[in-house]
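Heads up, the chain below is alone and in the form predicted alone; it's given as structure tokens.
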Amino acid sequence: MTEILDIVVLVFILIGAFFSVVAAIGVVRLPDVYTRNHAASKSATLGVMFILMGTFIHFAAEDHTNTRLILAIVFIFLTSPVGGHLINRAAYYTGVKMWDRSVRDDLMERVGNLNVRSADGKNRKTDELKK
């Protein structure tokens, strides 16, 4: 039986590391603000989530139940996506460039154009720095 939990445990955690990878892949070569966010935040957010749950199930196995491991699963799943998406929120008010290739942006459609202030410190359209 501990055999099994194991290679449960082993998965889990390779599971985890595979994400973190990821994740790390992700906001190195992604493009923009936008994406290397999503992948830091969506990807990384699972690679924890699955590492800690490894942690939990190797040491539930061992008659060591800490249900801080639970409380840090569950924290992390509820804040690590809803602070990347405000992060990114705040970069497309404060005028942060999409990638030229981005094809869609709905929060364009949402909010309309704004006025923003861009890099260089002036107030523009967020239209006006698509182009």
The other form holds:
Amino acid sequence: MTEILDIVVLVFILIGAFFSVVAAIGVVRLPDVYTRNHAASKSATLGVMFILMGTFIHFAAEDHTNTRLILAIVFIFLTSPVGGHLINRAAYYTGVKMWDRSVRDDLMERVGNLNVRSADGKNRKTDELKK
Amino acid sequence: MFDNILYGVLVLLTLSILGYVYRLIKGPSIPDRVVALDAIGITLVSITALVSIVMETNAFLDVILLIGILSFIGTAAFSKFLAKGVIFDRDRNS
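Got the form predicted alone; any chance of the form predicted in complex with the partner chain too?
Now the full complex is given, and it begins with the chain already shown.
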């Protein structure tokens, strides 16, 4: 019985480690901040949730169940994509350049040419920052 | 066998933290560095969970929740500082 539980825990942990390593490779290799943030928020969240679920199964099989771990899983599942969205939005509105092979910018058509606070503390138009 | 695989996974997670540290030092813009810091926090959560399995204790499971909350608050504060230049607004109507 414990052998089967160990195998289940190991499968969860190995899947989580795979997604964490994929997130790290994406953060190192991808070309601009928006794609790197995509890798870091989605893939790292899935990896850490798999590892925490393996930990939860391990401790639930040993003694009593652990509600703090369920709370941590739900909290990370809610807040990690929100944090990724916040930092991506801050990057867009401070005028960080996109990759030069990006083909379209839908938010630019939607919000137009904004007057934003650039990295040196002055107000600039967004299209002169994007050049 | 079980412990050896867990040690191997710990080595993989440490290597991915090294990749994030590379991006934290080199990253061309400030949001790159904030993304790397957030991902370092998330990976520290999984390292804490694996260490608590290896040491057969459930005393570290509170630390997981604490690291998650601190990492999220740090990211939110950094992104608000980057977008507006302040963290706490004095003028609530702007």
